[in-house]
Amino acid sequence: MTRTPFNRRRFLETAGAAAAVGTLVRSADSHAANAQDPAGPKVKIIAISGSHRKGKTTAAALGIALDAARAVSPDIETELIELADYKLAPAVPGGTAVDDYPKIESRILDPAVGGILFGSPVYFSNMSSLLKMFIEHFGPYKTSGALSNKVAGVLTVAGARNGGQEGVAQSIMAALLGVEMIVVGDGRPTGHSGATLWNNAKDDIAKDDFGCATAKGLGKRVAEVALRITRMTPRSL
């Protein structure tokens, strides 16, 4: 019997050939199985607009944050919900409050949604009392977890650069932190805890350049971040 010479270089460039022909089908594989994947759950991002003033600087800037979202990916949908189209009463702890919150909470409780932008102008450094009221009915979430690990964002308007917005959505952040919501801010590169907008007494907010980008920032990135949790974890966590 005739022993073949073993030659060490040859065998390795064979195998590494090998390999490397395996790597491309399994990626091809991959790639095609993808191709046929459906496309992915739609995500609902809400906005809440807390403004007396249906339609004004608040509902126009959560309008600036929602078309950001949109952009984001054909698979997130959104709506603009105006507080001063319904009727709402303060929540005391233990009672009973008769309004319409009951329309509206079966819309933010929606499992599509990832999602929700609460916008309010500043009114004497403080959150607009409709959206105060309406998140006074969010106590029974903190038992329940109804709202929990939906992705929030906050926007607020004043009649100054500087009229207290940040402020206004610190205290609006820490209620939402009261019942597991995520709270981000509007993203790289800027960084911001939320967007903060400017009413230059005319209700026109489209010449607040940096605050008109702050509620762009905001927007994607409450969108991003809802995709990204409603495709890795499940729909009930």
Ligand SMILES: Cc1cc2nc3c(=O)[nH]c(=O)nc-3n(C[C@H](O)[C@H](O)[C@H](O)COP(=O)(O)O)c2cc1C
Second form
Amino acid sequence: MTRTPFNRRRFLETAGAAAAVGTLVRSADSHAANAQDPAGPKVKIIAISGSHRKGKTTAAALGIALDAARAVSPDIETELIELADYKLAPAVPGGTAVDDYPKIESRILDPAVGGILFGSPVYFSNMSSLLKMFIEHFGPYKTSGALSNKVAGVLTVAGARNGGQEGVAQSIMAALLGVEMIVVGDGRPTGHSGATLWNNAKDDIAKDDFGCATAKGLGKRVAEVALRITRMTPRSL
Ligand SMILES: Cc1cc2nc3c(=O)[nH]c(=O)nc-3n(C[C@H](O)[C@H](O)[C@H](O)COP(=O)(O)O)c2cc1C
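So the form predicted alone is up there; where is the form predicted in complex with the named molecule?
Now the full complex is given, and it begins with the chain already shown.
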């Protein structure tokens, strides 16, 4: 019968078309579902203030950066941790420091954390001893990779216009590169390698327009890159 092969072909064509339509419908359905779903879990940005003074210029500047981070997307949530609230002991290699670090560690290593801002006042042209003590607990992460691929931004505040902000930022960044963090700057159009603020009005950091702009840029950039990396990369990397 001549109709059999024709019908068979028609059947196959029709079945193929139906399957294709089914795929398209399912695809359209899943797009519709995605459109209704939130883009994904929230991405957290944490700011660590290394200042010995709670709520002063370093914390205020980090607050500006976190505001800018939240403005990037409703999927960004933020938290400020002030190291002055905790007791940190020196982290001796191979030793077990008995201090408050585990209380902070559980928060920064949370898989929901996509980015961390590190803020330090400039003390004698260096980072604060508090922030240094904190970062020195990162030794095991060089092998465990616990901070790998989290985004990092660095913010420094000094009492003088050229009080050592950039040098201190470079020193903090070098430490963060050592634990495979992805260090970013304040982005376009300024392209500075971090946020640098000048405490030029008796602890009112808002008077430093230039510095506040770098803090905003840094918070925005950390959030943007954290969103990209978190959404594109399996957390296991
Ligand atoms: C011990 C100490 C050392 C400092 N060293 C410097 C410095 O080297 N260069 C500078 O410009 N400011 C220096 N300052 C000023 C602080 O960096 C500045 O007041 C900063 O805003 C303090 O941050 P905070 O408000 O978060 O405490 C120093 C302050 C202290 C307490």
